[in-house]
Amino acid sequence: MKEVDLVIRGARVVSPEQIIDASVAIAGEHIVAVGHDDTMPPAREEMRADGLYLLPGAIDSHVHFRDPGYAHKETWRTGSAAAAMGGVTTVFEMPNTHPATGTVEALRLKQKAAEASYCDFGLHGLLGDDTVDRLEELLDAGVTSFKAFVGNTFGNLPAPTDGALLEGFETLAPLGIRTVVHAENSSILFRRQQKLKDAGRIDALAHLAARPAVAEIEAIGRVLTLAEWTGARVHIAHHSAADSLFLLREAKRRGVDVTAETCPQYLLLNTDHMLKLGGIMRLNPPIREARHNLPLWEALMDGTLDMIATDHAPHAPEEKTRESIWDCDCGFPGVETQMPLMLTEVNRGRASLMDYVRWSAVAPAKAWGLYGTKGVIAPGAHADIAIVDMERAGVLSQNRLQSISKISPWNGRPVKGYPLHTLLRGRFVMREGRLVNEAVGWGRSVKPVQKMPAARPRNTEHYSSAILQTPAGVPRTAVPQGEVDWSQA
């Protein structure tokens, strides 16, 4: 039997369906065997994992590593180090850097910065009025997916018009590419925020008052309408409100290809915490009242919400602690703390480890076209593994975060359940609770292994988003192509 690089013995391997006692053999970047201990091949290195659990490395669909443009907040090296420490082996990074990832030139800057990554990554390109004609060019250059900031957030990128959003979905639908949407109604947000400012409100809850749940409800409804019309794949980012869950349930029932994430902060925090922590808690969408927490948990359990992400959005401490809530930057670090927070809830009986693997690895792998290569511990898959001790207890400390942003609402929170080791494509990037510094730069783009099957438009009256050219080369607006019987496609 051929010798392999590593055999992990005596562990419990977790999938969404079961937890089994098994050993795992790794050769190069891939898993080659999962089974009984006495069936494992000889190995250059063996590791005992008695009493520990092997989880597929977490895939975080929503991080902001801030580079290029805001390196004082985070860099690819520090952000990906935080991911490795948190059992996260793949991230999808957002385009609201500076410059925004809406041109090939800007993408090249980000790809260069990402050469320092400890984890694998996908890059969301920007879908906006100024970029909608470049989507296929960006895909060819290496983006894996797109992000549309329908709601205003850090970076102050203008929301795409409904026309541009529709056109973008028309372009991406036949390609099968999924678009992440920050779903809040910017018109509501801007108007209410200005009225609150004019009234002299600078307190923490003014931020929530400016971004009511109806802003999320309206935007999700609008996005789902356009997605259903075009057949585009969409992903609702950082779902925060109980009141908009019915839209996802109904859309999924009708067959709309929509996935959705929520974040630990929307499951575990509410306005009671905001009153205590103030601007540290400012993020978009806002932390809401306690009545939203339980329905979001229930939506995860019944599949209305598909996955856990973090919206890891670091800022310098002084940018989070200003007197006026309007002057506090939005977001906080989360990629390093997500796994211990969620494992703690598993230990409390809120969910099972199998549920957690579905939310943290399997669902995102499927949404982004990676399942089989990532998101599973099975022969042929990348050896992306988080080795977890469910009995280890501790207290989260913002001062120990790998992120540059040493400020967190989770500071001082007791947790039980930690990743002890993280392997990315067969290599330890975190071992025995410590970052493996030699693994810097081991991360790479998932673009070469991404497989997004083509989507099929659902409507029968299809409008091309391609810009037609007159003989003189003058652009003309898109025109109807007539009815298409997609059942025969």
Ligand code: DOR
The other form holds:
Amino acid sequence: MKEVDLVIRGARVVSPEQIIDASVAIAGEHIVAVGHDDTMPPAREEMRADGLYLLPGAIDSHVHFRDPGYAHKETWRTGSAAAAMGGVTTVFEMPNTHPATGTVEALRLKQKAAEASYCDFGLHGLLGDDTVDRLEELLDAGVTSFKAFVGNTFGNLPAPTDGALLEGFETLAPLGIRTVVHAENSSILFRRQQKLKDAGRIDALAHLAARPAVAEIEAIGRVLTLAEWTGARVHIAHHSAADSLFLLREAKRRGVDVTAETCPQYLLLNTDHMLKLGGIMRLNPPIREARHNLPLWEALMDGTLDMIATDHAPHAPEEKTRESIWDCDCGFPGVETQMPLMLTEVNRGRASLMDYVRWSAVAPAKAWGLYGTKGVIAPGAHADIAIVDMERAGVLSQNRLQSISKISPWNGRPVKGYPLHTLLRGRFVMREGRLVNEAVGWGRSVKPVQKMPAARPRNTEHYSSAILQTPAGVPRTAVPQGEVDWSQA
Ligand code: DOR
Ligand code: ZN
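Could the form predicted together with the ligand be given as well, to go with the form predicted on its own?
Every component of the complex follows; first up is the chain already shown.
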């Protein structure tokens, strides 16, 4: 048998269907064998993993690494180091940088910044009124997918008009490309926020008052209508409200290709925490009342929500701790803490490790066209593996985060279940709980291995290029032709 680079022995390998005792052989960037210890090829390096679990590296569909434009909040180097330390091997990064990722020039700046990445990545391009005519150009230049900020948030990018959103979906439906939507209704948010400001409210809960669940329900409903009409694939970002889950359930039943994420903060935090932590917890959509927590868990369990993402949204501590809630930047870091937080819930019996792997790796791999290459521990796949100790207990500490944004609502939270080692395409990016500094830049774009399955476009034949021509057989002007027979009218 040919010698391989690494054999991991005596572990338990997790997939959504089963947990098996197995060893794993890795050659170069790929897994080449998964099976009984005795069947493993000779290896340059052997690693014992008795009692540990091997999970497909987590794929986080939603991070903000801030570069270009806001490098004081995060850089690709620090954000992706946080990912590596959190067992996350692939991230999809958001376009609300400066400049926003809506032109090829801006994309080039981001691709340059991402050369420092410790993890593999996809880049969401911006879908807005100004960019909707450039979507194919952006795809050719390397974006994997798009993001539409239907709800206003950090970066203040104008929400696409419904007309532009429809047009974008008409373009993307035949290509099978999925669009992430920040689904909140911006006009509701702006009006409410102004009223609350005028009334002098600056407390933390005013943020929630400005962004009621109905803003999310309305926007999700609207987006799903356009997605269903065109057959475009959509992905609902950071689903936060119990009240909008029925829309996802019904759309999925009707065959709309919608995927949806929620984040640990919507599952585990609520307004009780916000009363204590204030602006640190400000984010969009807001963290809501406790009544939302359990229905979101149930929706993950029954598949209404497909996956866990983090909305890793770092800001400098001083930008998070201002007197008025309106002056606190929205978001907080999360890519590094997701896995310990969720494994803790697994240890508490709220879900199985198999469920977790479905949410953290399999579902995102499928949504973004990576499944088979990523999201699975099997021969032929990238060797992207989080090696996890379910018995290790500790306390999350914001000071120890790799992120520049050393401020987190999870600070001081006890957890049980940690990634110990992270492998990205066969190479350790975290080992024994430490970042492997030399692996900087090992991350690369997933675009070359992305394969979106064919979509089923509908009602896209009226898209601009077709409607800009007067159809054959139709008079060129609207002037009545010949003698009008009014008796026929
Ligand atoms: O709270 C948020 N912060 N929500 C978002 O949607 C964007 C993010 C950011 O970029 O800071
Ligand atoms: Zn976000």
